[in-house]
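First comes one chain, alone, set out as structure tokens in the form predicted alone.
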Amino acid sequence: MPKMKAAIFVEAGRIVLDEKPIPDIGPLDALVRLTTTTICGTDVHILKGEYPVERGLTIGHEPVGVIEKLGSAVTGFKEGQRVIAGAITPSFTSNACMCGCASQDGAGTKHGFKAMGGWRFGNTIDGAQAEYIRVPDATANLSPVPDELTDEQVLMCPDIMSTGFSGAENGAIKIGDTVVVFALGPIGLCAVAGAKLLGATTIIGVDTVPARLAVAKKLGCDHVVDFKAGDPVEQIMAITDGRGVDVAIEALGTQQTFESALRSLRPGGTLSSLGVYSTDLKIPLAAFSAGLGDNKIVTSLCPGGKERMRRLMSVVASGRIDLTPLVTHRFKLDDIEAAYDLFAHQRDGVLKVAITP
């Protein structure tokens, strides 16, 4: 049986490059030869054992590549075509999809808690940090890459861009809103860009890494707050003349950033949570106004499907946003263990890495 190289979860603390069979495909699937992929913060949660997956699973959920083989029932595509697929791969036939929440397609119990909806790559099926990937429900999930766009221009679309934008969208940002984004990693930076596209006119970014603060300004931040320079909520209140923000986007997944986001809201404001949390959250009584503040707390899993990917690539092609500066390091698949070491320890100013088989 033909083999391929793949980044495989062995145990907590160990993702290694090894060989495994090239995936078989069924009638609804496509086999895609990967040309570029990346490592996500969620992959680091898997590496650390904070999010459980089966041993032997190929990790990764951000595929850019070329169709190698099509299942007999897949329509609208051809072999040799450049494509991406979203990190979320809904069937569009499930109850969740029929209820209008395609990202939650397939949500169910896994390892004692609710799995992350339609997130299958590198979660419940083999993922994208490999030479080949099987894309399920390919007609609904593959999206052609325009010839004028490079792999790195569309690399953020499958997850990081889609997730950051969904945090802004689910926050129901309106023209003239004031928005704060807590944590300016790749997802937070995309949330900044999404907030600007939706019409926010005052955007505040919270972080402490100078390079991230600089990129945030380029993507649309009007103010940056260094949380090491003092209480970030006090700084936000000073910027807003004590009013608070209309929307706070939490993009890290810690108790501290969640609380700070909640405390920074105006009465009736919305906390849009994007972080992946690895421990229980507590809602402080005062920050929650004892439940009487008319606030909203919403969560997001990035939407999937080919139409979502088409729209995001359309934004990139329009020139309204350029996310290529987020790719700070490049590795061959053969060196993915070194890439994980760099990314997991956030060394050398890393934002995102591009992995090429």
Given for the second form:
Number of protein chains: 4
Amino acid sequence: MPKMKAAIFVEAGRIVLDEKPIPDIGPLDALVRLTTTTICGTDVHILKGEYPVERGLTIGHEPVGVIEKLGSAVTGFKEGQRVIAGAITPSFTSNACMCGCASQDGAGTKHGFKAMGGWRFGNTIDGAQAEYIRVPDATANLSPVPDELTDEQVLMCPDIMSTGFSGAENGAIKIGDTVVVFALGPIGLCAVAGAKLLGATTIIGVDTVPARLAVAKKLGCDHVVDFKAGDPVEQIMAITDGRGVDVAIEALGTQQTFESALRSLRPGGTLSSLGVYSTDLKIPLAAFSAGLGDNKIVTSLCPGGKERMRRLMSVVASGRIDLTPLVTHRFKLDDIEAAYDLFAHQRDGVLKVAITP
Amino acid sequence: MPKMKAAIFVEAGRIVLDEKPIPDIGPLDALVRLTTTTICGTDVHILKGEYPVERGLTIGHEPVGVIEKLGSAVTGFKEGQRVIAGAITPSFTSNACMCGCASQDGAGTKHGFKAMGGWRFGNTIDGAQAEYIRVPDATANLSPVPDELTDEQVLMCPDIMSTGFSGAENGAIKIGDTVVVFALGPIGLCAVAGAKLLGATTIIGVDTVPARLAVAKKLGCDHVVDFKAGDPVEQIMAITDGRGVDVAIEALGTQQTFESALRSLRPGGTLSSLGVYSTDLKIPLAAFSAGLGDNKIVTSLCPGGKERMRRLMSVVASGRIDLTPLVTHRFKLDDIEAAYDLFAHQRDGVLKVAITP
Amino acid sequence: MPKMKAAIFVEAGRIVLDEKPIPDIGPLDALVRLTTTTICGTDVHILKGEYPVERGLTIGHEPVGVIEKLGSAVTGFKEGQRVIAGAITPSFTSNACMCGCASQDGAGTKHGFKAMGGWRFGNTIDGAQAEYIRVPDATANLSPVPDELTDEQVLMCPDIMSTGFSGAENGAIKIGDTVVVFALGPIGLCAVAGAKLLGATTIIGVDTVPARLAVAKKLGCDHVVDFKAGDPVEQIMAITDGRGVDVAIEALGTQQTFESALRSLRPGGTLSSLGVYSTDLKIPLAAFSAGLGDNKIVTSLCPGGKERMRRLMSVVASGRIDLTPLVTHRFKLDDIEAAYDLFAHQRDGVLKVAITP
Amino acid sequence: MPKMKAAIFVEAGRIVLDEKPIPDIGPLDALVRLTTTTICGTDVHILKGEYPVERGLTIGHEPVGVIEKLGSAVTGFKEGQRVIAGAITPSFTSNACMCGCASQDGAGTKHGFKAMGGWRFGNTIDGAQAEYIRVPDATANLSPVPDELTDEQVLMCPDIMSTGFSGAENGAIKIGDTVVVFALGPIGLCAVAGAKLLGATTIIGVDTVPARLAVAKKLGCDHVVDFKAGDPVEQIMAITDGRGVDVAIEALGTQQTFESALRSLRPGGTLSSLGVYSTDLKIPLAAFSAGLGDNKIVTSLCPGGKERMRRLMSVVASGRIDLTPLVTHRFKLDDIEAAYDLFAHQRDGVLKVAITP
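If the structure you just shared is the form predicted alone, then what does the corresponding form predicted in complex with another copy of the chain look like?
Next comes the full complex, and the chain you just saw is listed first.
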């Protein structure tokens, strides 16, 4: 049985490069030979043991590669095609998917609903930090990469762009909206880009790392707020002349940012939450207008599927947005442990790393 | 200056019937002679000092009456017409109103947004538990009562129906949805009716008072859950075969019901909150799927305006829903202190009282 | 190779019962043994040669039956289960499906879009007027029938209810809307039921057949208009006191009804079209306010998929609507030619026929 | 009674500069001294007698100016403030406005609905091509101009931007959409800008005037199609690789462009119509998929109101879009007849003219 290299979870604190068999595929699957992938903040949660996965699982959910083999029931693709797949790979054939929440797909469960059930790569099945990956429900999840785009240009599509944009989309941003984005990591930066793409005309970014604030301005922030320079909500109120924002996007996952986002809303405004939280959250009574403020709190898990990927790649191809500044470092798969070390410690101004097998 | 009787707030624990001058009106106002009104749960919060209003304010926000006098700039009405006005009386001409959140109108504020600013009757201006009421922005807020409907038939429109229905509407209920309503007071009962009106096919009501559970069944509940008979979330999961509900409506305003509503949702489901909370709220991490469950939390303040009122009265006139069981007791305005006593203590199976000057 | 009976198209004017092989199935398919089916108005178009299909095709797209055999890649079902499938059987895995128009699925086409491509039964593959049917993309399209419902109770779900309801849903009917439905055949009657289910409070039905007008009243019409008693638009304007309707549903497919629907709209109103047209259509300038009336014209092809079917069956199970009056006649499959004769000539007050193999 | 100059309609073919009294105002009105205005294509229709208005009416509906006097019931403004008002000035207090179609406001009519009733300037009341204008319902319709913007920078907001953007908004453009705009006059060019602002990634513009095609590229067109170089639908299909467009915006008002827009749609696509038609329209059966294509046809009249104007000015202020290339010529009010002559004959590459009293 032929072998391949893969980054696997061993125990809290240890993701190591090891050998595993190249995956077998069933009739609905595809085998993809990876050419580029990356590490996500969620992978660092896994590394730290904060999000539990099975020992021995291959980590990673952002695949760019070439179709090596197609399952007998897969249609619309051919071997040798360059493709990406979303981080979330729903079946699209469950009741959950047909209710409009494909990312919550639990295709094999009784009713088709399972929280985060659409997230399979590097979570419930082997992931993308390897030489090969099995893509489930491949007809629905493979998306051909246009020739004119490089691997690195589409590397943000499977997760970072899709998640960041969904924060803007699910916040229902309208032309002329004022939007704030809390935390300007890769997801937050894509939320800024998404907000701009949807017609927001005043975009405020909140962070404290100068490099991030600088990239945020390039991607669409009209104002940046350094939360170390004073209460960010007060700064936002000053920028908006006391009005508050139409939409606040939370892109970190802490009580602090969640609560500040809520406090920065105008009456009737929407908090669009993207962060992965690790504690219970508190909603302060006043920030919530005692429940009478016509506010909304919406949460999003990265949308997947081939049409989503097609559209995101079309954004890149159109030149509307240039996300190449996000890839700050490059590693060979053989050196992925060093990549994790850099990325987990957020050294050297790293935003995203590109990993090539 | 001619006088009238009015129920005024004196101090925590005391709302008394007193004499006040009949209100003057400006060019945008109307003076309405009240023929029927009622007491709301919010009025009881005011009585108890839990919601602060100014000493001497006339309480009440649910007016049915006859136009006595029209301001010089009011159009479309004539004196002597029988009308209602919504509990919330937005100007409809502020920026907030044009952003789709008329109830958060702050017409006189810098940017037009003020949390709950559309709620004026019995909050920031004199209310409806009196012989006369000044209706602001009357062109937008008066709504003629069809001849075939009695005062009592339209008495629920200004607040109870409008609020309860908005819980169903803002939950974006779809044909075939499964919905739970937590707490079956007048608002919750109207949320049940609203859910049915929007095509929900499995409606579950949660309360413990037998009379309320019985009315809930009449108004559309397919199942009722007594929360004293065991964890209501477990009961809901049993009824839904483990699936959870598409939409959970909270109609009380406590941590307990808020949290149970969240826990009863399917992944991707919506919590539609109507309650007036008096404490900070906690979102349990698991019930929130760490922020990745594609869940929504939406809050609503009673929608107002003459078209809203017209539509609610058309629901009554159509016979689609019969809310007359909600009016359980009747009082003269002269006896309003006794009415408060009964209503505040929820004695004698009271749901709503009708007050007639 | 085992044989079965099937109603096949031979040439314009001739659909006959013949013998065909029981279908083979592939990995994504299911073989269903039919227990009940029906004839649709569209089948009559095929019979008359107005809608072209291939010679020898089995007609019919409304299957109720029992799973005889499952393809190797189908999940979530077991043989022997009683099921229905929608008239439209999208793959749910094409780009078109992920763009929100599954009924326009062209799964095998270059971009996944093909007008009416989701309609396969009795159109591009063999249909349901037979002893057995091959259901494509079975994981997505089979839907188990609850034990408490009879075949006849769910017989309207695959097409008639799904189409009729979509006319109301895509018209975006809101609580308190005034709605007119033009033509009260089975689809129009279900549009009436759908409008009621969504909270319309004034529903007007237009037809001339007394039996249809009577059923329409049972299903939710507040007013019926006989178009032979005078211009229906004038009658509608009289009923609505000159206001016009919020939503007009066209359920026939002629210039006359299309144009009348448009003329009955209020400014800003929506024409929701369900009919199958056979000629170019004219939009009169005045009825269209020269393009400045904020009007919408929306068209719908029957939505399919297992979740849609589950929801429609839940409507039946809830008792919210009783569609049993629609099945007016019953035939054995052996007598299907007689059934076509009756149905095509609309004799004996026929609305829908039930066919049992 | 003090006099002013105004461009008035005399008869078909004649709009002349004349003297009229400076308008009186009522309690809800404002008097605005105009500093800049422009001529619209609709004004040319009026000039030619194609759209009927009363003899003696002042023409024009795009005012930029300074508040001279405020009615007694107007709030939130002060005299001397620089403002614009939308071309459409709804009351925002009628039933129509509260049904979400403010532009169809018929505030004084029985039910509040009147086709195009929100369009008053230069249609049913005196317009903006004058030294002074009476703005009705001024609280809702005046919008302060930020100091940093010049008159010319906000001159497109009252009509051209608001209309063009509404074509994109009502087409419900999503991130990654392919959009075509038929006819690249000022409205069409703003529709291009609006489509880009909403995240369309492939925008195709159709016209034949080289100067317009050039401006279209600056404003966001990825492709331009010269309809004289061959059937535009074929060219669009070639650009989209046979897929068709998600949204087609019609910005002229002819059968030719309407029909081509419809034919260029993918199944499930939307035709968003902005043109003012002067004949009945034909919907070709095939382009409409016999009514089964899940297509939509939506029409829009320019949205108005102070919040709309505020948001459009924020688009200009944000620098997201630069519409200054649209103002190609400048005239004094005294020379407005020459301006009409140039504009009506589309001489000298004119797009829009600025008129200053």
